[in-house]
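The data below hold one chain only, encoded as structure tokens and taken in the form predicted on its own.
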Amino acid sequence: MCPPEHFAVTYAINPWMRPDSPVDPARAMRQWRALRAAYESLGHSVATIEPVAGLPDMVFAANGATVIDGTVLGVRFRYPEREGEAAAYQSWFRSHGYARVHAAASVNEGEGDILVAGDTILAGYGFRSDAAAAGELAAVFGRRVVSLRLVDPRFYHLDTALCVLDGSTAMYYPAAFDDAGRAALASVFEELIEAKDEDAEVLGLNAVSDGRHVVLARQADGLARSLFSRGFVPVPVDMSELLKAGGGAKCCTLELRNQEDRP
């Protein structure tokens, strides 16, 4: 993760971002502090990244970087905005022990694109990362890719229409793929678990799964009665000023899937 110590929302890069309508920089600060209390309060170990001045989006550390079995590839980002970032976080895991930190060739957007699913990566592409990167995803993992491509703005990256909740399940908002996208994702999981707009927009979506809690806008409560009556336990938190810069809980958060922790 990383403090929001810079966050602003001076340029426009997706739908949610208005740089004319000022955001509180205390109480972004107060709702990250929040979120990291929820990931440790769940047995979480969180590590931070220090922001840099002048990227105001470094906030959004799901961006920053893919790792998975400890193996880390970088980002290509779309936006000039926000290119300072990808050096920053690659500098991070190098100073952090990762032996296996690959640069991205082409363009993807990290986390925000890439998730995962078992032993399945889905690459979003559409808006923010490249269809190209899934021959570049297989290649440095080793794994088997599914593209999904994005085709609602408001949804610009994966993270914010899809949540993988565990292995066989996940919950998605329809409307933000095309035919072939919602066709791929009822062949990776058994249940979809289906957004309703109301919690579409508040970035509901935009989650983060243990695989039995799931940290998610504190606003979407259809989907968290949905997940209740699914056995999955909701941990609710309030990202709202967050979400004027297209942000929630999962944009502020990089997973690291190190080797050691496989099963």
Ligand code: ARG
The other form holds:
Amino acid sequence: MCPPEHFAVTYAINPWMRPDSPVDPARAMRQWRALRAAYESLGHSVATIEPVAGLPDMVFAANGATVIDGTVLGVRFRYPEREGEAAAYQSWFRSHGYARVHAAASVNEGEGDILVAGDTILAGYGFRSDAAAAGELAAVFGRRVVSLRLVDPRFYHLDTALCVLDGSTAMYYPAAFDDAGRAALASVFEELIEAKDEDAEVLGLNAVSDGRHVVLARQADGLARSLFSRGFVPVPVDMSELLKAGGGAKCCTLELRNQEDRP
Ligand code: ARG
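Form predicted on its own done; form predicted together with the ligand now:
Once more the chain from above appears, this time first in line as the rest of the complex follows.
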């Protein structure tokens, strides 16, 4: 995670961002600290990266890399405003003992668009990451990659429209995908929970699941009820200040899937 020390909305690269309406940096920091505390109270360990001045979106650590079994694929951002983050995240991995750190050739915005479901990698494209990133993912991680086209600009990253809950279950917003994407998801997951408009629109799908606990926007109460009825434990957090940049809990979180974590 990256503390939102320099968080601001000074440019607009997604429909949520309004540089003319104010953000409250102290409130963003309180919300971020509460998110971090939620992970720690669930027994997860949190590592942080030093925020860099002039990179207001660096708080969205999900966009920093993709890590599977200790192998790291770095990112390349679509927009120059975020370009500087790529090197900062890559050097974090190099200085924290990760031996396999690959630089990205195609545009890929890390776990914003790249999600892991069991042995399959799901790769979103259409707004940010290039479709060509799929080939690179297959080569670097040696796994099957399923490409998913995103079609609604409000859900510009895959992690705003889909959350993997465990190896066989996901929750998603069907209208963010095309027919081929919906069919692909139906073949990957045994169970798909559909988010209603009002839950998707507070970025309720931008959630983090450890297979049992699901940390998600507290405003997404319909989703929380669906999760609860299926045996998951919803853990509500308020990310309303970070939502002004188009981010939620998952955006603030890069999962470090290290080799020793493998069951
Ligand atoms: N303002 C950031 C951007 O548009 C938000 C990134 C959200 N991150 C995510 N993983 N969806 O790039």
